[in-house]
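The chain that follows stands alone, in the form predicted on its own, written as structure tokens.
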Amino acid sequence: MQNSEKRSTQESGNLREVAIIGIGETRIGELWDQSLRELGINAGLSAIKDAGVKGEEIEKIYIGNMSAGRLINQEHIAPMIADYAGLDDIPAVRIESGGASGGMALTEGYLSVASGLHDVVVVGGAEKMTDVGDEEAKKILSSTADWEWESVFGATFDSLYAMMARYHMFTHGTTKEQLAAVSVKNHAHGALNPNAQFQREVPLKIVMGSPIVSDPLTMFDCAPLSDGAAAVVLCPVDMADSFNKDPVAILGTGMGADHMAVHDRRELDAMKATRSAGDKALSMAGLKPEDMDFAEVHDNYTISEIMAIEDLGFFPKGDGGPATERGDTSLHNKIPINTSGGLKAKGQPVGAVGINQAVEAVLQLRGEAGDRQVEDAEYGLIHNIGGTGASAVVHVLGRWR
């Protein structure tokens, strides 16, 4: 990364430039033979090994997690994971923001290093969704919507996102085929990812013919609920040369917010929180949407991806569906979206999603993404949302050299 003007915002704000120097993740899926602590430890130790960091150099640990207390009856999980990793003398903090827990944890880790408070920080995300039945897991997930005014009356996550999809279709002419194209594309990308839960392509006919979950969303429009963990190691850019890998810089970060309940929002075909977070992150990086070589966006439902690529400025409002159908968001095309397979194919370990996205971005920017590599990738964006869009966080990452 040679363009000093791109870094002027961080420098003028008296923030140190921060790099990701190590990454690690588990495979994602229904991992009944592994506990949450095992998943978190394995991801964290892989990231530490990747960076070449010694345990005594780590000063703080942040872990994104949505709901371990209800899913596995274990609270206080950050110190637990640190303890069983042999890092029991390092302060560890859990960050919760629904589906955005991982991304928010990354922001907290970034701020910890950028402020000068700490030099070496590990940020992880972990979730164990399958130790309870599907019905209970969905009920727990629905608690990240407005429980008192939505969930308690029977509004599930599926139905709330279905309402957004229906309104988007009514307002912009988005079709079921365009929703399905998101799933087809992400499964094609996931087939190239050895850590993805689903590693096979799914044809449009199968997606279109799958059972209705909440009209117009079918089974293949919805991401699975998964187990998994991921971790990254952060340090100041000027220290990065002392560790194993070339650094990937966090050039910008932004958070956004909106009403908790969908019915209180002014827009149903967009997410204000995403738009705000994206604008802030890109402004901080001194970059524009068209400068991005790829993006990982939060596709817990196919409509989520369509709205995200519009709200982040990759396509005009209403063109997200047609753009996907045209192939503009596929690998090697205009702006590859969710090269990892996204939540739809890679899987959805809720609290880990934002860190899984960061791992994929680092692999792309290092040129280590294998068959799903974006050619000459220099900049990437990752986007993580909580609940039905009440919170959002965006990071812009770039190659340092």
Second form
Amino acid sequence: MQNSEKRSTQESGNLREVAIIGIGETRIGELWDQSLRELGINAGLSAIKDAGVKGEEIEKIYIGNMSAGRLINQEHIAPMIADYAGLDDIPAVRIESGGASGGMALTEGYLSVASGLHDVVVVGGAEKMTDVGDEEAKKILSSTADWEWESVFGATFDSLYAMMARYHMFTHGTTKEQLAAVSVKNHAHGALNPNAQFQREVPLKIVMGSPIVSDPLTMFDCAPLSDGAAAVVLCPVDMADSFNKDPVAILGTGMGADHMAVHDRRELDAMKATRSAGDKALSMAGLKPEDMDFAEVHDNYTISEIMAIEDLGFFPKGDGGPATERGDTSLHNKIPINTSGGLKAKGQPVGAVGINQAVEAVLQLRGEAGDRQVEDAEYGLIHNIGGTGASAVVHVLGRWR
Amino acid sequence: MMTIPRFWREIRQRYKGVGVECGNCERVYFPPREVCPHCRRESIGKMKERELSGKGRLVTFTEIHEPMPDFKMMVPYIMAIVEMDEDVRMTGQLVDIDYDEVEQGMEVDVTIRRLGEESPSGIIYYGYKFVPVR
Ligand SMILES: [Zn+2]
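Having seen the form predicted on its own, the form predicted in complex with its partner chain:
Then the entire complex follows, led off by the chain already shown.
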């Protein structure tokens, strides 16, 4: 079988096993008193401290970021953050893939360690969305869709997801209540996360009655645009013992791709990029969807989570809505999805999202997730989407014994 | 919204719905592409201009209540993905219809309407929108 072949390639030494040995993140929200620079430094330094690595041991820094150039008028942010973290002699590079920037940065960091090129690498994600107004931030986010052939004609980022939602409803009978159930569940999880932007439960009635953004999506179907940063420290698993924490291994990684514009895709009720990324990551790990104890998926909209849990193989196509309504994706149930609160409640600092997801997965696998701990979590999956699904990245993480 | 050179560069596509047909497999694309994603290298140099019939059917749609800044005057407005008779899909506004009358699969025609204004210079530009076939 291909799974075991892939796995044995990694074990045989072509790729080294890679562990996450440190995590850090800032609070997420509208953090008017903190600049991108400060957010990045705070997340990075807390990850370095968590791992117990010394500055001189770090060989490379990767930072996921969507659009600092337009959001804060600053390009070339990776050396800037490294510099102010006191790591001015460590090469730092920014990775951009829209909303999947963080996850893609994690893959780059993974590859640099797995390949043997580097031993200790820091991967961060940072975004400052609220210096420009909400309207401008949404416009900038829309430029991760096809600006010239979608946005210019009046299509907002929200509207492209709304059209996928409507198509999913036509095709599978998914209901607005089922979309709302995703939001209710993620707010309930967010209420248990001290780093979440929204830490309050929101009842179904409020979600259903909130103003329409782009029909059928209401305000509570859409994740906020937030400020925040997160970071992880990577090293080969066989070096992990010399650092502070129990290592969490990156068992599989996969990227997927699709047409840039939604209208060029034949399937509007699924994301091919997610399916492909998930298949590759699980296959590399030699694991199946049912082996996962939890997953963090890219719920920038409620429909995104419904499509993701189907495309990742947790539920058959069309059952994502009913499964959510049944409670299958809630904490302590069949497959807890977005125990962190997800983008909806934990918040959406766009280029940091993929690293925020990695932080949550590590907390769960270390048994440090507090009130939202999944019992005896051994394996978890994280899933990050770029734009409206032209890129996606999935990682499978697991406890290293 | 868009720079003036960028808009004029593509005026024929935006104004008239001119796409391309792959000389290898006869698939039609809009907007024009240099390479057919299906035939890849076989298609290079064989992509020919193809004017679309302007007729199609709604695949999916939405009504936008929170618009792009440049579209505030039109709120709420309907966006749709339309499958054209040539088996190619386009995204555009659907106009001259109430939202509660819109149905998946309904037939639409392409029409030319004002798209927006080029701020801050205020130059108005035009492009395709969809209207229901009555
Ligand atoms: Zn072709």
